[in-house]
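The chain below stands alone, shown as structure tokens; this is the form predicted on its own.
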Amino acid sequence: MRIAVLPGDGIGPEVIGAAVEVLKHVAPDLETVHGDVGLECFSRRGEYLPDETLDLIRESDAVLFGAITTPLKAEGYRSPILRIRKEFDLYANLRPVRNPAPGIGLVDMDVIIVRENTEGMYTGEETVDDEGVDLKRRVSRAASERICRFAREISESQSRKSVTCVHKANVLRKSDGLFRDVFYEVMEESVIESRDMIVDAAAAALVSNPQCMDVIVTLNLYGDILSDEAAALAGGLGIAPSANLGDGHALFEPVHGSAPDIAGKGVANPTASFLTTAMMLEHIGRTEEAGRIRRAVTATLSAGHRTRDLGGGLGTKEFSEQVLSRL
């Protein structure tokens, strides 16, 4: 099996850098193959996204991808992940959250949010008047019924026991209330509990009650937020995984994105690179190897060994090594 690798900008070539040493120790017979990607590849090549890159991800059966910075000029700018997302339609961002191990974060969770990941208010349609600026909203049947038939078969085969449509249909009665409505349709085929709740009381909830949370399925602004404070709540995002699936690609990322204030200081956190290697192993059918890379960030973690996001003095490269260590 082949592995697109895409460290990107920031601190995403070290914490992947991390990411792909943890990747060979367990997996040593997998090939990585890095690629360009990003403000850096612009620097030198003059594009965000090199066709090269878009074949390499083609070519593999997953893709590990770091971080990118926007541009602070960003006139004529197209984000490269959601390009990627959209090219290879991976329409479901799946957020896994829970505490890493016991003493870290600020409740105690175990959610799965499921993010409908290619319309929403990310259409990138926006129109300037004088006045100010439009944009357009698209919420469509067929995507609807996509990412909710997703977040019931995720729930069916963890055996989770609910599974709650996050929506705002009290004001947007027909684009949310359309994702509402196809929700409780696609749930009709399922034992799994299926209820819904409005945004800003599911916000309130991850908080105050982050029990009564198990599945959420939601649309694409409404999921980027969630699943940042649920991580935020969970241990911070230094610690969050996750994957944007389709039917025929996959590639999977840290959230914390290439924060440029601390790369190259050799201080970030590789937890949620770790632990998204560890997504992409179960994705490819390597459950034993992804296992093996939980229960060694668990045991570093518990053991006290922390970098300096989760209140310790480890860097980089000294959290890995003690990775390492207990793999």
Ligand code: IPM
Given for the second form:
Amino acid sequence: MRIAVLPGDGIGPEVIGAAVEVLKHVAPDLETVHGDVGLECFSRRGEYLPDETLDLIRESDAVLFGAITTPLKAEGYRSPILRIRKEFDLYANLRPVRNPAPGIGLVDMDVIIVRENTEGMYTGEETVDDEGVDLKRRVSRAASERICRFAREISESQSRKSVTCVHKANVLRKSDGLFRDVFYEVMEESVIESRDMIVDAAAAALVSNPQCMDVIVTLNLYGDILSDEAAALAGGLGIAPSANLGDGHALFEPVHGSAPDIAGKGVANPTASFLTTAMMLEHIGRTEEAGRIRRAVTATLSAGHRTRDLGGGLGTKEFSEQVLSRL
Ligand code: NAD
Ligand code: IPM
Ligand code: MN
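Given the form predicted on its own, corresponding form predicted together with this ligand:
Now the complete complex, all chains and molecules, led by this one.
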């Protein structure tokens, strides 16, 4: 099995470097091949996502991705991560949010956010005229159906209590209305309770009553925002993993970005990238190794070892050593 490793920019290489050490420790037989992507890559090679990297993804069994920095001004820029999601049709963005250990986070949370990953506000089709800018926003029946099916399957296979469709169909009556209608069609006759909620109320419920949330299925931008919110409640961006899944390919990345404010200081929390590695191992059938990583992370945090974002004093390297010693 071959894993493509794309560390990217900012804290990406710091947390992915630590994750690869953990990966090598639990699964030394896996081949890892590094690839280039992002703003740093652009400054060296004049492109954000070289063809060589796309080929590497194509020829790998899974991708471990760090984070990339978006340039503030760049004519015609299209985010490499969005291009990869689209090009490999990674239509399901799976973002489980849980406190990584007891006592961490503002509230107790066990929510799975299933985010539609190919359309909605993310078409990239903005047209500028003298008066302003128009955005093409796309909600298709096909994409809505496959993401709702994905959410149904995950809920059933994990025996979850409920699936909540989160939308803004009170305003976006046709587009989000279609998403909600398709959701109820897909959930018909499922044993899982299905319900829907408007996105602003869902954002409030995550804070005030997170226990009422179980699996959430939602459109692209709402999923982006709600997953950072949920992560912040469960311990911060430093702890939240994610998977981008399609029928043929899979890419795993922490929910957080390149964190330029702390990059290069050696203080980033690698927990999200460790849990991301666990998700990747699980996906390729290495459930036992995935469990070992999760248990080592929880044990490390439970023993009181913390990076700065969680109120502790350890750097990335010291925290990683604690996790490695428990493995
Ligand atoms: P961010 O997620 O990078 O950072 C937000 C805040 O969380 C910062 O204060 C940061 O220090 C903190 N943080 C994030 N990860 C952390 C970690 N592992 N440990 C400790 N603290 C952590 O979001 P941002 O600052 O809005 O974006 C920075 C750049 O990253 C932007 O260019 C953005 O476009 C990009 N971005 C990329 C991805 C991706 O590649 N998948 C995702 C999100 C943002
Ligand atoms: C994420 C990020 C990306 C998104 C950005 C970097 C394009 O915020 O993966 O959550 O909006 O999907
Ligand atoms: Mn995001």
